[in-house]
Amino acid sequence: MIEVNNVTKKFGDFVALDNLNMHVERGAIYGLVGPNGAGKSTIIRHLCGVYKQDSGTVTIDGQSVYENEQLKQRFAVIPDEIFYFTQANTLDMMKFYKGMYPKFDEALFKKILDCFPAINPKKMVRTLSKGMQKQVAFMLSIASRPELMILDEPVDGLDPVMRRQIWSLIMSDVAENGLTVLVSSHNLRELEDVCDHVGIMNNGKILIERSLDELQTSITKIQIAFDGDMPALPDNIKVLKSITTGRVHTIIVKGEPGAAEKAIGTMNPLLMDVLPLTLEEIFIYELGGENYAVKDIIF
C-alpha cells in the first residue's frame, strides 16, 4: 500500500529524513513510532502530500502522492492540529468533505454522529473543545469511506471513554473493509493494543520494521539466580542491558529467545523466568543502542 524508498529531505543543513524507507501492508495497522524530532510528521507530511522529498520516492498503491489529486480521495487525514472554517460547523463540515471525497457516506456520518450525543452538529466547530474536535475528524474520516488513514497523535485530549470508542470504529472498519491505518503516537501502550505491525525511527531513518509479534520476540527479558554469583554467559547471547537486584539478576537479550534460554538453562540456575517486552520497553532499549538518551527502567 505505502512504499517509501530512500527517501531523503533537508531543511537548509538539517537533514530530516535521511535515506528513509518504510512499508505499509493493505490493511494493516502500522504504529510508527520514535522519539521528538525523529522525522515522523516530516514523513507523513510527505504521505499526504504537502512535502516533496529531495530524492527518493513515495508512493501509495504504486502512484506518487504529491499533487495527485485522485489518490488523495482514496485516503484521510487526521493531523495532530486539525484545521476548520472558522464560521463552519459540524454539518458545514459534511458538506465540505462530501464534495471532496466521492464515496463519502452521509448515512454513516449520521449514523456515527449519533454515538457522540455530546457533540452539538449546529455549533461551531472551532469552538468545541480540543477532544470534540478530535472526535468531529474522525467522525467525517471515517465516513468518507478512505482506503486508507494517516493519524498523527489521533486520540490525543480525549477521555479513556471516547479513545476506547474511536478505536472500536476504526478497528472495525478494517475488519470489515480491509482499511489500512498508519498512524504516529507516544502512547506505546495504547498502540500495543491496536497494532500489527511497528517501525522504530530515529534521526530521520527507520531503525527497526516488524511485525509487533516478531518484535516481542526478538528481545527478552530474563530473570535469573545462581547459588552465588553469576557465571559468565555463553558469548552467542547478546545482552542489551544487566540489573542485579539481590540474588536476582535481570538481562535484556536480543535475539531467539528460546536459544537464549537453552543457553542459560545448561547453567543449572536455582531460577528462570523468560518474560516478553512491551511495546514501551523494546523502544527504549533499542533506542539505547542509538545512544539515545534513556534512564534505567525500574523493574
Given for the second form:
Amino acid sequence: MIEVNNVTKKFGDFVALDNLNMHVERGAIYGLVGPNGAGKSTIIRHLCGVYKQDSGTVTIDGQSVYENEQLKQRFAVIPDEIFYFTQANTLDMMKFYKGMYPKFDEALFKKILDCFPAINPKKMVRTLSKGMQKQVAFMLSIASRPELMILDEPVDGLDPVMRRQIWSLIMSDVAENGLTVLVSSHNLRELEDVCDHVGIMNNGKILIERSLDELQTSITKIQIAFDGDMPALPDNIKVLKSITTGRVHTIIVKGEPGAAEKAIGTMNPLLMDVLPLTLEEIFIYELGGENYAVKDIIF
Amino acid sequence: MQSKTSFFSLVLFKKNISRTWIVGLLEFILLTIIMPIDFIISMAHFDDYWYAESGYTKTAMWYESISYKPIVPFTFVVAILLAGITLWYLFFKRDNYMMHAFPVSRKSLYFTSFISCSIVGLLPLILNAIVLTVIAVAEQVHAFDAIWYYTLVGVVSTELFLSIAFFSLMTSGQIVTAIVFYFIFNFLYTLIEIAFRLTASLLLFGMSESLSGLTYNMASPILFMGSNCKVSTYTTYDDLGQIKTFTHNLDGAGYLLIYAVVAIVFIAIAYLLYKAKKLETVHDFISVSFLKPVFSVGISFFVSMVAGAFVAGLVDSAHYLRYSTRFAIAIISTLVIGCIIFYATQMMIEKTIRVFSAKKFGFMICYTLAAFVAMLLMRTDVFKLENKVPDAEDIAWVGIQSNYTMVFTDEEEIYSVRELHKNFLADKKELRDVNVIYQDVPGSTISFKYKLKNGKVVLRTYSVVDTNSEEVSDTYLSATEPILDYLNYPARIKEHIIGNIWNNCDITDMTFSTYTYDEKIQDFHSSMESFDYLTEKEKLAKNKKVYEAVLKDIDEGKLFITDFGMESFYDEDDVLYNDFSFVVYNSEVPYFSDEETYWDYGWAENGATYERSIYTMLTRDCTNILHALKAEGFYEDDNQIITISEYNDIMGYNDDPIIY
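Show the same protein again, this time as the form predicted together with its partner chain rather than the form predicted alone.
Okay, now the whole complex, with that chain kicking things off.
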C-alpha cells in the first residue's frame, strides 16, 4: 500500500532522510522504530503530504501523496502534536471532519464517544487534558473510516487503561475493515503486542524492514555453559554480542537459530538454552554501541 | 462537504468565517458610527450647522462629509487582521502540519481563505453603502455617486491590501515578522525614496533640501490611494463667506483600475509562493529562499547608506568638511556598518549567531564591493543628480530664491536661468567647498527650483558667500556674479518683486512708520501718517509720487538688491528700522505672485487676486524714496528715521550678548 522509494530530504545542510526505502503492505500494522532524530516524524510528514521530498517517490496505492486531496480522504493522521481550532469543541471538530472526510460515520463517532465518558463534547478541545485531546483525535480519525491510519507516537500521554482501550478500537477496525496502520513509537513493548511488521530507522534510513516473526527468529539469544573455557565457535555462527557470567556464556547470534543450535550442540555444552529476543532487545542490539553506531549487522 | 471545484472548500470557508466574523462586525460598527449615524445626526441638526449658514445644501454637505471620511487606512488594518487570523495556522508547527495533512489542497486552502477574507472585509462596506443610500433617499440627498464611489474605493483597497497581506504572510514563518513585512511592503517605495533623499541631503552638492517635496507614488498605495482615489469637492465663497460655487469630483477611477489589476497579480504571486512554500520553514524569519539575499542585501545597503551619511553629517556639523572628505567618511562608515548589518541579517535569517563561515564571508565581501561601487557611482554623480538641470521643454517654471524670490515662466527667461545654473555647476569643484575655503566670509544660500510640466519638482540649494569679499577667487566669481547680475537687473526686480502689474497699477495704500525716542519711557514712540483728511484720489496721487521714487531707486540699484553676503536683513548696518510697505492694484489684470508660485501656496487661494502688499526694508541709501516720503508728508524730521543698528545701540541691545 505504502511505497517509499529512495526518498531524500534535506533541511539546509542536514540530511534528514537519506535515500530511504519503505514498504507497507495493505492490512499490515507497521511499527516504525528508531532512536530520536532518526527521521521517523519526517517520513511520516512525507506520508501525510505535509513535506515534499527533495528526491524519490512517496506513493500510496500507486498515487503520489503530495497535494492529492482524493487520496488523503482515504487516510487519517494523528500527529505527535494534535491541532484543534481555537474555540472549537469536540462536536465542532466532528462537523469539520465530517466535511473533510466523505466516509465520516457520525453514528460510529457517537458510539465511540460513549466509550469515553470523561470527555465533555461541548467543552473546547484545547482546554481538555493532553490525554483527552488524544482520545478525541482517535475518535475523529476512526469515525472517518480511513483505509490507512498514520500514527505518530499515538498513545503518548494516555494512561494504561486508555491505551489499551485505544489499541483495542484500532485492532477491531483492522480486523473488521482491513485497516492498515503505520505507527511510530518509542514504546517497543507496546508495538511488539500490536505490530506485525517493523521498520527500524536510523540516520534517515530504514535499516531493517520485515515481519516481527521474521525479525524475532533472525536474532537469537543462546545461553551456554561448558566444562572449562568456551571453545571457539564455528565461523558460520555470527555472534553480535557475547557476555560471560561465571561459566555461563550468553551470546546473541544472528541468522537461523536452528543452525546455530545444531553447531553448538556438537561442541557438547553442559547447558544450552535458546531464547527469543524481545523487540526492545533486537532494537538495542541492532543499534547498539556508541551513539547508536550501526555495526555490520545489515542482512 | 467538499465542493467539486477544487479551489473552494465549504467546510473550510465556514470555519474561516466562524473565526473572522468579529472583525467584519467591528468594521461595520465603526463604519456605521462614522457615516450613517453621523449623517443622521447632521441631518437632524442641519439648520444649526455652519453648513446651512454658509449656504450649503444637504447634498453638498454629504459630498463634503464623504470627502473627509477615511477609508483606505481603515481597510489597510482590516485586511491584515483578516488575513492574519485566517492564515494563523501557517505560523505554528502543529497547526501547519495538521492543516496540510487534511484532505485539502493548498489551492483550496488559499482560495477559500482569500474568498472568506474578502467576504468578511467587503460585506460591511456594501451594507454601509446600502444603509447610506436608504438614508439619502429618505433625506432626499442626491449624493449616490459619492456613496458608491466611496464604497468602490473601499472595495478595491480591501482587495489590494488583502492581496498584499497574503503575499506578506507567505514570505515569513513568523507571524510578527510577516505583519512587519506587510507594513514594509506598503511603504517600501517611499522608504527607499526617503533613504536616498536623506543620503542625498547629507552628502550631495546642492541637495540639502532633498527631503522636501516628497510626493507619494502609486507604489505606496496606503499613502497614494488616500489622497488620489476619493470624492473631492471644490467650493468658492463670496466676500460674506457664502458659497458661490460647489462642485465635486470622483478622483482616481483610473488608479482604482490599476490597483485592481495589481491586486490580482499579488493574489497570483502569493498563491505561487504558497504552492512552493516548504512547510518546514515555519518559524523561519524568511520562508522564501529568493527573498533571503534580497532582504539581507537590501537592509544592509539602505540602512548602512543612511547611517554612513549620518556619520559624515555629524562630523561635518562638528567641523566643516570638504566635499571629498565628507564622502570618504560616508563611504567608509557605510561599508563598515553594512558588514555589521549583513551579518546581523544573516543571524536573523539563520536563527543562530554562528554565521561566520567562509561562504558567508565571501558573500559579505561581494556585498561590500557592490556597496562600494554604488557609493562611488553616487560620488561621481553617474546618476546625474548634482548636475541635473532639467530640459527646457520639460519646465513649467523656474524659481530662484535668495534674498528675494523670483519665478520665471517665460521661455527665454527659463533658458537664461538654466544657463546660469549650468554655468554655476561647471565650477562646482570649488563651490561645493565654500563653507571650508571661505569660512570667514559672510554667506547665505541660493536655491533653484524647477517645476516640471509633469508636476515634479527639482530643487537645488547652494551655499554662497559675499562676492565683494577680497578672499574669493576668480573661479568663484565667474560662477556666481552672472547670477547676481541677472537677479539685480532693475526691470527684472520690478517685474518679479513688485509684480507683473508694476507699470500699470494704482498704489491704493502706503504706510511708513516713524520713530521718536521718549526719554520718559526710555523707548521709541511709533507713529504713522494715515492722511485721513485727504480724498482717495489725493491719496492715490501722493502714493504714486513715492512709488515713482521706488522705481527710481530700483533703477539706481538701491532697492531689492540680492547680495550673497547678507545672512539677514537685520544684520545689515544701514537697514532702516522704519517699516515701509505699499499696495499695488489693478482691477483688470490678475496679480501673479512669484512668492506664492514658488512655495506652491496657490491651493490656499480661491480665485484670482488683483492686489498685493509689497513690504521692503529700506536703507539710508534709498535717497529717492526717503526724499519722496518726506516731500509727501509721511515724515517730517530726519530724526524719525533710524537704522536697526542705531535702534539697538540706543536700546542697549548690543551691549551684552543675549544668553539663551
